[in-house]
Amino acid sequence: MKTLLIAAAAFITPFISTLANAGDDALLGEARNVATTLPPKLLASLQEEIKKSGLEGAIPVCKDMAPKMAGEISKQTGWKIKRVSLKVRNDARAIPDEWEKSALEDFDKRAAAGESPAQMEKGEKVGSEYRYVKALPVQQLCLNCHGPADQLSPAVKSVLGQHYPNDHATGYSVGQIRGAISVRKPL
C-alpha cells in the first residue's frame, strides 16, 4: 500500500506542480498585460501638451495626469499600478517599497550587464499577492526633464523646482532605466 502511495505521489505530483505554474504564468501574463497599458497612455498625452503648452507645460502630465491614469486602469482591471523609481522625483508618490527597490536594484546590475532594460520584468508571489514590475527605459524625449540638470531649460528646471523640490531625476542618459512600472493584486 505505501509503496502504491508512493508512486501515485510521484505521478500526480508533476501535473500539480504544472497547474500551479499555469496559474503563476497566467498571473505573470496579466500582470504584463497592465503594466504596459499605462506607458503609452502616457507618452501619447505627455506628446499632446508638449505641442500646446511646450515641454514646461507638460510637466504637470507626468505629475497629476499619470496617476488618474493609473487609477483609471486599476479601477477597470484590479490591479493597483504606480510607477517607482530609485531616483525619486515626486517623494509622495514613487517611493519604490523593499521589494520594488531589490527588483529595481536587480534592474540596474543586470544593465550594467549589458542587458537589454527594455527586456527586464519580475513577477512573483509575494505573500498574498501577486507583484510585478517591468523597467522604465528613458526616451530620447524624457532627456528634456530627466537628463543631465546642466542641460535642461530654465524654463523647465524652474517648472520643476516649482512641482518637486526635492527632485532627484535628473542626469539620465537614453537607454537607463529611469524605473519601473508597479503592479500588484491580492490573491
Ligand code: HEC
The other form holds:
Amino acid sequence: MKTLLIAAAAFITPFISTLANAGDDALLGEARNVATTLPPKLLASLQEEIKKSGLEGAIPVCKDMAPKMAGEISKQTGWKIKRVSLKVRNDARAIPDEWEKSALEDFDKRAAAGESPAQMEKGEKVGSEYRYVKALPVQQLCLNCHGPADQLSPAVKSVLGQHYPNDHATGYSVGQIRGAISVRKPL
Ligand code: HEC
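Same protein, different state: after the form predicted on its own, show the form predicted in complex with the named molecule.
Below, the chain from earlier opens the complete complex, with every other chain and molecule after it.
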C-alpha cells in the first residue's frame, strides 16, 4: 500500500506542478498585458502634446496624465500600476521598494553587459501578491527631458526646475533603462 501511494504521488506530482506553473504563466501573461498598455498610450499623448504646446508644455502629460492613465488601467483590470526608477524625478511617487529596486538593479547589470532592455521583465509571486516589472528603455524622444542636463532646452530646464527641485532623472542616453512599469495584484 505504501509503495502504491509513493508510486501514485510520484505519478501525480508532475501534473500538479505543471498546473501550478500554468497558473503562474497565466498571471505572467496578464501582468505583461497590463504593463504594456500604458507606455504606448503615454507616448501618443506625449507626442501630441509636444506638437501642440512644445516640449516644456508637454511636461504636465508626464506629471498628471501618467498617474491618471495608470489609475484608469487599475480600475479596468484590478492591477495596481505605477512607474518606478533608480534615479527618480518625482520622489513622491516613483521610489522603488526593495523588490522593484533589486529587479531594476538586475536590469541595469544585464544592459551594461550588452543585453537589449526591450524585453527585460520579471514576474513572480511575492507573499500574497503577484508582482511584475517591465523595463522602460530610453528612446530618442525621452532625451528631451531625461538627457544630459546641459543639453536640455532652457525652457524645459526651467519648467522641470519649478516642479522637481530634487530631479535625479537626467543624464540618460538611448538604450539605457529609465525605469520600469510595475504592476501588482493580490492573489
Ligand atoms: C516632455 C518631457 C518628458 C519627456 C519627453 C519624457 N519624460 Fe519621463 N518624465 C517627465 C516628467 C515631468 C516626469 C515626472 C512625472 C511625475 O511627476 O510623476 C517623468 C517621469 C518619468 C518616469 C517615472 C519615474 C520618475 O523618475 O519620476 C519614467 C519611468 C519616465 N519618465 C520615463 C520616460 C521615458 C521612457 C520617456 C521616453 C519614451 C520619457 N519619460 C519622456 C518628463 C518627460
